[in-house]
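To begin, one chain is listed below as structure tokens, in the form predicted alone.
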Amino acid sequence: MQRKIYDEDHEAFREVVKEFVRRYATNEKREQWERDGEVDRATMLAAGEQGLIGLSVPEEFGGAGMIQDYRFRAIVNEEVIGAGHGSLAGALGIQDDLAVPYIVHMGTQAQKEKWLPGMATGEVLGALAMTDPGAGSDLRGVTTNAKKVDGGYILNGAKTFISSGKTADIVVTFVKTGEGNRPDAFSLVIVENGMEGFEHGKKLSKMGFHGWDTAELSFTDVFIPEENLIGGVEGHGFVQLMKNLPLERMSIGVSAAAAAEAAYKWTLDYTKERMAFGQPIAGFQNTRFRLADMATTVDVMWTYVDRAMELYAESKLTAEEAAQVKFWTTEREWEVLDQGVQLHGGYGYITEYPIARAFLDARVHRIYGGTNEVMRELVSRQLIGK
């Protein structure tokens, strides 16, 4: 089904992904990346250097002042994903989806001049800190704690399952400023490497997204100076998560219809070319029955999510709504990939083909961006009135 998303700007700016990746995203990288357990710095600066982030920082700081025009981010996950480099999609789009977008929407003019222009060539790599180890998709359950000194904030406490966590050099990180668990407890503050006390954990080795690195972060009083709370005003921080969460679900979103998308095109070309019983696998109609339930399904995620996008760009997409794209599009995505690696066949459960490896990546999606349990509870909230 032909998408009415993109205009010439658009599939022009396709032209440029599709060449980074023809040169930048390399089997040979895929396969270092996985070795390292990340995406190596040249790799992310020759990204910024194209233009692949930084998308929506603004102009004045050497960004592309794509505020809210989510399409161009869009079509990098969608050509770096269909050529199979989930790792990759994955280190750009912390960048671009999670941490770039606090200090564009929530900085103050000193925050955006200090890092945006850094995080637009891939110079400054940012990190976004949520999940205390006890905690999980529970903001409120958050103990980590930054106490009010002169000059700035005493920083103590740890945090896990963060992505990019080894990498980056700013990490902007939720913690409670006040007591009990109100909204106003909660601040956002930016960790810089460096900082005394502050520690990148272990990499921790994950089921999928092996060429993407995830990490623990611990802080035994680390000195946090003013000038690093996020809008410069403390007890704001559940606020401006509330903010960013919709695009953050959102991105998640056009991210499985990528991966779906990708998983149909390999398992397309695969059944055409497998031989069995003296024909083509495609030949059978079990084949050619799940070959049409997939191109369906992907067809209705790209609608979905194409109308997220129009409504994010409009300023209108709610946080259920992004909830909603969140957990249906992860779901599909599974059911998609699940029987792309059932009709490879054998092939499928070997992670040299590109099937086995998106598979394994997706399985995350349905947790991170907050559990689609929790994204369930969020929607259903909303439908009482409760």
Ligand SMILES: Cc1cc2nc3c(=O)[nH]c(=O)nc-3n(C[C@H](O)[C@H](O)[C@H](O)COP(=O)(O)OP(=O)(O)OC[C@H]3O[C@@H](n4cnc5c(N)ncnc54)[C@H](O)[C@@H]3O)c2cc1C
Contents of the next structure:
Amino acid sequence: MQRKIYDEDHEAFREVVKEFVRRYATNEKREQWERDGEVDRATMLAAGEQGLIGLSVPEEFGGAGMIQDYRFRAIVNEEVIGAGHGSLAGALGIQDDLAVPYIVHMGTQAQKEKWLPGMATGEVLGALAMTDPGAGSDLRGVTTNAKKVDGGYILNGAKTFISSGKTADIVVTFVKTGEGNRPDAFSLVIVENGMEGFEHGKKLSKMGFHGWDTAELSFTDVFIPEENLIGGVEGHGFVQLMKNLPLERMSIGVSAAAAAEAAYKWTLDYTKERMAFGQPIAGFQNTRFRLADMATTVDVMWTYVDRAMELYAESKLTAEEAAQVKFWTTEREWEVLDQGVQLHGGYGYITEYPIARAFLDARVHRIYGGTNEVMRELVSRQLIGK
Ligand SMILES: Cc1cc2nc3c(=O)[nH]c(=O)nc-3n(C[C@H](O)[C@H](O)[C@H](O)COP(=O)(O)OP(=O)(O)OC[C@H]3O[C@@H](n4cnc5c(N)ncnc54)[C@H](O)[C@@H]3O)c2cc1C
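Condition change, the form predicted alone to the form predicted together with this ligand:
Whole complex next, starting from this chain.
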């Protein structure tokens, strides 16, 4: 089904992204990222140079100024995921959807001047660390804490599962700055690489996204200067996180739709080529019916996600609506990918094939960004007015 959200500028940008993928995201590169467990810096710098990151950074700081317009980011996701590079898409997404927004929307003028130009070029890579080893869904259970001292804070604690945690230069970190677990007991601070007492733990070995780092971080008496408090205000961390969650969750919906579309296309091509019982397997009625299901699901996913992007552009996408998008699209993604694997037969299980890698990558979409159970909890609470 034809989509309506893109105009000529978007399609011109799509060509730029396609060219970037052709030049910088080769199969050899992907294998290198998978061996290293991370996307190399040169690729991220090339992405900066070609304008694929920093899309929401205001022009005065060297970005594209697409502050509420997610369509260009969606094209990056579609093309990079569509070419079978889930890990690269993840690394680009962390920068633009999870790190940059905290500085663009909530940073002080000094924080914007200091970090945004480098974030637009890829010289400064960011990450977002909310999850403690003991608290993921229950963010108010976080115990990583920053105690006020003269001129700043002393940070102690640990974070885990942090995407791009090893490769990031700065980490927007959710910490406890007050007593109890009221929302105003938490703040966001920027932890910089090289700060004394800040250590990157091991890169975690994952089921999917093998070319994208996920790391543990630890903080032992790290001095955080006052100017690294996001927005310069203490006690706003929880509210700041809530403000960015619609974007984060919508972005997962976009990735889910892009992965489902890619899976459908890979499967369509494969089933037209693969022969069994003297005919292409696409000739079997079961295969054709499954392909019809996949194509229809992908169309509905995009219709829903495109509407979310329109609402986001008008600053009208609510946290609950974004949560609905997140849980519904990631579950449809899973079904489409599972069907794609099935129609590839044994080859669908072999990671040389993009369908197998995308299937493994997709599993975490139902877990991170808030689990799908927590998403349903948020949505249902609003329904019954709790
Ligand atoms: C690959 C990867 C990348 C990640 N990247 C980041 C990152 O960049 N930054 C970051 O901060 N975090 C990141 N995370 C962490 C992720 O957001 C958390 O794992 C997730 O929020 C779940 O938290 P948890 O693991 O503590 O699970 P738990 O909260 O312990 O949940 C365990 C189970 O209990 C269920 N559950 C919990 N509470 C409820 C409830 N109220 N109602 C019903 N069921 C409930 C959950 O749905 C889940 O099924 C990442 C995780 C992974 C695996």
